[in-house]
Every structure is written in C-alpha cells, then in structure tokens.
Amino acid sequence: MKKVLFAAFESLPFIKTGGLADVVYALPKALDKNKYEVRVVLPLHKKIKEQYYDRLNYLDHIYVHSGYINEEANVYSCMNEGIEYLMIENDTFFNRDDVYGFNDDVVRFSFYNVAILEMMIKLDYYPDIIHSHDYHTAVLPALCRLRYNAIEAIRNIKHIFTIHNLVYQGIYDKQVLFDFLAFDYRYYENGTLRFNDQCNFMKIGIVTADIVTTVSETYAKEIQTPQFGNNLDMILQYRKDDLYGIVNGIDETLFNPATDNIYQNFTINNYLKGKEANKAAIQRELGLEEDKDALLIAMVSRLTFQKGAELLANCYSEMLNRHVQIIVLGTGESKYEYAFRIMENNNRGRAVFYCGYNEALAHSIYAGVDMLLMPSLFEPCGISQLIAMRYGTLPLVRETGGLKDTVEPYNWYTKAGRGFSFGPYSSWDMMQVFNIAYELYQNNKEHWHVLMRNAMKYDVSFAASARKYEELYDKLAC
C-alpha cells in the first residue's frame, strides 16, 4: 500500500477560505483505500483548536531550527471521515484569528515546511509521495531533494506540486532562502531556486517536483501561454511533459439537494417542484418579491476583476429592463461592493447584494435560483458551477479555465448542454448569451428543463480525477 501525504495550509471541514480546503478535503476521500493510505497535514490553525480541540490525538514534539528560525511544536493527529489528519501548533505562528494576510506570511510558510519534515523523521513516518498544493507548500520537494537528502528515506519521495491559481505565487525576497529555509547558497547560485533575483515559492515547487498538475486541463494549457502565465509561461513550457490538468470535483455529499439543509430538499425525480419551493423561499428570506416567472440569477463569488465582477456590475441595469431578478453574494473590492449596493437600492425588491459570505445561504441560494453567473476572466477550474449544476442550477461562464472544461453550452437542434458559455471577456458578448437563456427560460420551458436535467446528471464528483491522480501515484511509485 502506497503512503501519500498530502500537505496543504487549509482543509474543510477544519478550516477554509477558498476552494483549495474544498480540493484537499475532497480528493483524499476518493482515493482508493486498498491501494492508498492518505494523510492530511495542517497547520494548527486557533480557528480549528477553538472548535476541535477536544479531538486532537497528542503524538510528539519536535523542534524547528531554520536559519533564524527556532521554535517549538506539537503534533497531533484527528481522524476525519476515514482520513488522518496530522496538525502541527506553534502558537507563534499560527494562533491567530486569520489564514493568511500577515506581514510574517513568509516566516510562517517558511516554519510550516521545515516543520512538516520534522515531523515526519519524529514520528518515523515517511510517505512514498509528498502531494503539495499551492504556494504555501511548494517548497518541500526542494527540501527534500537539497536540504534533507542526506537522510534516504526522504531523499526517496516522490512530490507532486498541484497549482491552484497561478496569480498567488508567494515571491519574496532572496534572503528568505537562507535565512528561513537555510538552503545552500549554490542552488540559489545555479538558479534552482532563483527567480528574478528573488524567492518564487511557486516557481521552486514548478521545478523540483516529479509531476506538476493544475485544476483543469485548459487551464493548463492557458498557463503556458504570456497571457494567463504570470512570468512563468516559459518555466511551465519547460515542464510541459510533467505538465497535468484534471478538473476538480465537489464533496457530494457535502453538496446534495436531497439532504441538504435547504427549505425543501429534491432529487431529479422531483426537481421541478423542489426548484419551484426553493426559489420562492430563497426570494422570501432576502426581501425579493416573490416571483416564480422571474428569471433568477445569482452571482457567488469573491468580487474581482478576475471573476468577472465587472461584467456584472456593467450589465445588472439591462438584465433587469426585463424580467429578472438578481442575488450577489460575496465581497471583495470596494468599487465592485459599491456597484451592488447601487444596484439593490434602486431595485428593491428585485435585486439584493449580500456583503460576506455565508456558506448556509450560499447552499440556499444554489438550489433556489435559475442560473448562476460566473464571467471569469480566467478560472483555474471553478467550484461553483459544478455545485450549481449538482442543484439543477444552469451556469452562465465565460470559456476559460475549467469553466470552459465543465460547462457544455446549450445547443438548439440536439437539446444537449447543461449551461451556456460565451468566449471574449466583454459585457456585450456575456450579454448576447444571456438574452439567449433569458429567451429559453420564458419561452421554452422543455429546452430549459431538458439542460437541468442534463446539469443535475453530470458527474460532479472527485471519482473520475482522483482516477488520474492514482494514475499519477501509481507512474511515481512503481
């Protein structure tokens, strides 16, 4: 049985600010249990020991020493569902009342990494294959191979580096590669882990590791490419063999419209009636006139120029010259924020914006609108249309990214589809599409509930990817 450890700063259902705790809660329970035993490590974060504490297994102490870095910490380990967790608490550095945005991010990605590798010679643990994700792990196939290759055990991992959004690259100054990391200055010298004259966190985990993989197989062709490659374009071309792209899946049954907590929960058999309640009581509780012919569009999501918060807030005044009504949840820049509270002050009744973000009513909110909303400018792979299809929800995107992999656009003739999709990062070409759905939804009601059918029996579901990351475990470990 082959030993993987994945390592990650975020994980569901302890903590989360983003999809990545979706993925590293998600994959780890689809993995095959025969094959694989699958460990989680996390930080300790003061959110999770506020709510779990009394669930933490004490296993052992280990100390850090890293260039200026000397601390102390604890490790336990929590059972989840038939998946280990190892958690590791520094109270320096992780008790806190947020994830990220501290001016020691550096010093407190730096301390995870190093500490993940004590523990490991501690507890005498030592995975086969080390499956990092994201900036905040990208460096421990480097310490691996250049820092602890003198212990065989560790030398032997195998590591792959998955890239969630290629925008968050963690790039710092050069001296946190000796003063934090303690690596030798010659693979700074030779341009292992050089980029620009400065730490790249993102590009190390890009170089080191056996198999690079993103979260959906356009989008990993999109990151060789200047536009979307964020000056790592010719690096990723460089890796292009190891280069992977397999689309994310969602928890279902973390997200079911037959057991969720929503106001009436539904199946495909009897997702007409199911729809028509949710709908009304999604309308109710946030103060829209209860309205069952109102198309009802929805937009989850942080508000950024990256998802398109701009399309809508450009566009919101013409969707709603017809019969439409519009839901915002999310927050993020203040421009964007500003934009919807206009538009729900001068829409009362049909148009609310919701600043935060509330998981409850998210779920409310997928299994009562018409359509979700999600014009991307680019999206690695995008979480919410696969929720939103699960709960009968037709996706509106923008081609990119694993939108463009999991969003089959409507077509007339063949009633095939499960959403609509439209190309040039525009309003008028988001809108050209819209009018279309917004033409099927009053006008056509087979068509649109022959797409919700189809939407609601896509396989959403992490079992076909975990497939091919066992494909990528097994190529590694043979």
Ligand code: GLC
The other form holds:
Amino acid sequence: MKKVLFAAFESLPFIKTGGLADVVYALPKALDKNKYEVRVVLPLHKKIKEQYYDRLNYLDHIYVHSGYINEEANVYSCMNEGIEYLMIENDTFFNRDDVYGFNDDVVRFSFYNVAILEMMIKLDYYPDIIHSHDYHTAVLPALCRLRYNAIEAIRNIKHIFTIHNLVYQGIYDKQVLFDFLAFDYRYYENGTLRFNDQCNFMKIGIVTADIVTTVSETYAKEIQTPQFGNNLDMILQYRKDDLYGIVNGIDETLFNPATDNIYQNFTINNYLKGKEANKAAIQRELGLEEDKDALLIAMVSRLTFQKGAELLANCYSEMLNRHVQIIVLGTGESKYEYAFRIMENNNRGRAVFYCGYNEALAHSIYAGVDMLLMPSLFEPCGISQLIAMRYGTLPLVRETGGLKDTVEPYNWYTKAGRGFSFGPYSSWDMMQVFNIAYELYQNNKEHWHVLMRNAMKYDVSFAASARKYEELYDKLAC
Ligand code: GLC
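Since we've got the form predicted on its own here, give me the form predicted together with alpha-D-glucopyranose (GLC) too.
Next comes the full complex, this chain leading.
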C-alpha cells in the first residue's frame, strides 16, 4: 500500500474558491483504494471550523518555528467519504473569513508548509509521495530536501507538484526564503530557490519536485511557450521530460443530472423532456421570458481577464439581436460587472446578470440552458465545460488548454462533436462560431440533439486520469 499525501490550501466539500478545490476533492476518491492510502491536508479555515466542528477529531499539538514564525497549532482529522482529511488549526493565520487575499498571505503559506512537516514528524506519518497543488504548497519538496533532509524518512519522500494555474506564482521578496522558511542562504546563491533575485514559490515547486504535472495536455505544451509561460517557460522546458499534462475529471456523484437537486432530473433516455422542463424553470426563476424557442446561453464564471468575459461584453447585443437569451453568473472585475449590469438593464426579460456565486443556482443553470459560453484567454483545464456536457448543455469554447482537449467541435459532415470552438481570441471569431451554433439550434434540431447526446455520453469522470496519476505514483515509488 502506497501512502500519498495531498497538500492543498482548499478542497471540497469543506471549502472552495476555485477549480482547485474540485480536483483535490475528486481525485483522491478516484484513486485505487487497494493500492493507495490517500490523505489530504488542509488548513482549518474558519468556515470549515464553523460548519464541521462536530466532525473534527483532535490528533495532536505541534510547534512551528521557522525564521521569525513562532507559532503553535493543533492537528485534527476529519473523515469524509472514506478519505481522511488532516486539518491544521492556527487562529492567527486561518481563523479568517476568506481563504486568500491578505497582506500576510506569504507568512500564512510559509507557516502552513512548515506545519505540514512538523505534523508528519509528530504523527510519525511519512508518506511515500507528497502530491502538492499550486504555489501555496509548492515549497514542500524544497523543505523536505533542503531543510528537513537530516530525517531519512522525509528525505526519501517523492514529490509530485501539480500546476492548476501558472498565472498565480507566489512571487515575494527573497527575504521570505530566510525569514519565514528558514532556508540556508546557499540554496538561494546556487539558484535553486532564486528567480529574478526574488522568491517564486511556483518556480521552486517546478525545479524541486520529481514530477511536475498540469491539468491538460494542451496546457502542458502551452506553458512551455513565452505566450503562456508567464516567465517560467524556460524553466518548464528544462523540466519537459518530467512534465505531464493530465486532464481533470469531475465528481460524477456531485454533478449528476439524474440525482442532482434540480427542477427535474433526467438521463440520456429522457433528456429532451428534462432539459425543456429545466429550461422553463430557470427562465422563471431568473425572471426571463418563458420561451422554449430562444437559444438560452449562459456564462458561469469568475469575471476575470482569464475567462474571456470581455468577448461577451463586446458582443452580447449582437447576440441578442437574434432569438437568444443570456444568463451571466459570477463576480469579478468591476468593469465586467458593470457591462453585464447594463446588459441586464437594457434587455429585461431576455438577459440577466446574477452578480455573486451560488452553487445551487449554477447547477440549475447547467441543467436548464442550451449552451455554455467559455471563451477563455487561457484555461489550464476548466471544469464548467465538463459539467455542462454531462447536463446535455453544449459548450462554446476557445481552443486553449483543457477546453481544446475536452470539447470536440461540431463537424457538419460526420455529426461528430459535442460543442463548438474557435481559435483567435476575438469577438469576431467568437461570433462566427456563435452564428453557426445559432443556425444549427434554430434550423437543424436533429444535429443539435445528436451533439447533446454525444456530450452526455462523453466520459467526464476522473477514472481515466486517475489511472494516469497512479502510473506516475508507481514510477516514483516502486
Ligand atoms: C484552475 C484553472 C482551471 C482548472 C482548475 C483545476 O482554477 O484556472 O482551468 O480547471 O484550476 O485544475
């Protein structure tokens, strides 16, 4: 039995700010339980404590001394769906209303990484593999190898580091390496921990882990180019033999139109009726005209530059000139929020903007709309398009990262495909494909229904990808 420890800053069902939480939740469940004993470590965020306090079992107490950091912490365990979650409690750093976005985030991340090692020592628990996720836990391999290396059991641990989004790297003053992580100066001097005379958590993870993965094959290639590399393309090229792209799946229990808490459950056997009922329900719920013939499209997304919100902001009025309705759900940069508020004001009954995030409403939208818009500028994997397909909703995406790998575009001749896609990042290109989709929806329902069935049949589970991670685990720890 191989012991694998997932280290992340967020995970469902406890807490979620982004797709990272979906993956850290779904992947451990999909791994072979007879071969891998997986645990997940998380900070005990305030929200988790409030909601799960009666399920936490106290395990131990640890001291965390690391440069100027002098803190104590408690370690709890919480079982959920057969997976053990270890949670590190420290009120100075984690008893806060939000997960990220504080001035002292770097101290919080540094504390957390060191606390994970102190926890392992205290519990006498040494995994064969640590699988860390994103920059928040990216310094774990370096800590194991360069600071805690006197302990053989720690020195021997193998490391996988998964990049969920290369844009967020954790770039800080170099003093962080000494003041909070207590590394020896020589590892800065020799370049291992240095990047542009600064400390860059992401870069440290990339050069010190045994294997680096990211969340789709296309993104793994893209990030080796200057256009997508965010200054780390050369470093990623240097690690290209150990860099793998493995596409994400979704949790099929959480996202299942047959059992989900939506207006009417459906499967591939009664999807037309199911979609029609859910479409009418979401139109009613959001104050749209109840109109089964309008092409109902949605964007469910953080409204940031990454997600291509500006492309929709540029051409929603052109879309609404046709027999179309639009739903936007999300929050983000205020310029996009304003654009969509204006859209709603000028098109009451045909366009609606829900400013905020609401998981239950998101599910009803996936179930009720005809098409999901995801014109991302870049997208490491993307999760919404996977959920959409499972609910018979056709994604319209830009061909980048995981969107390219999962949404096979419509082919008129073969009726293959499960969505629509365009290449260049421009509203004009998006509109060309939108028009094709619109014509198909209004005038060729037969093909549209084939695409819906293709989408629903497509395997969006984590099963196939879990096997690929298992291969990597086996390669590292035989
Ligand atoms: C990040 C990426 C997204 C990916 C998710 C999970 O949020 O932006 O594309 O699906 O991580 O890996």
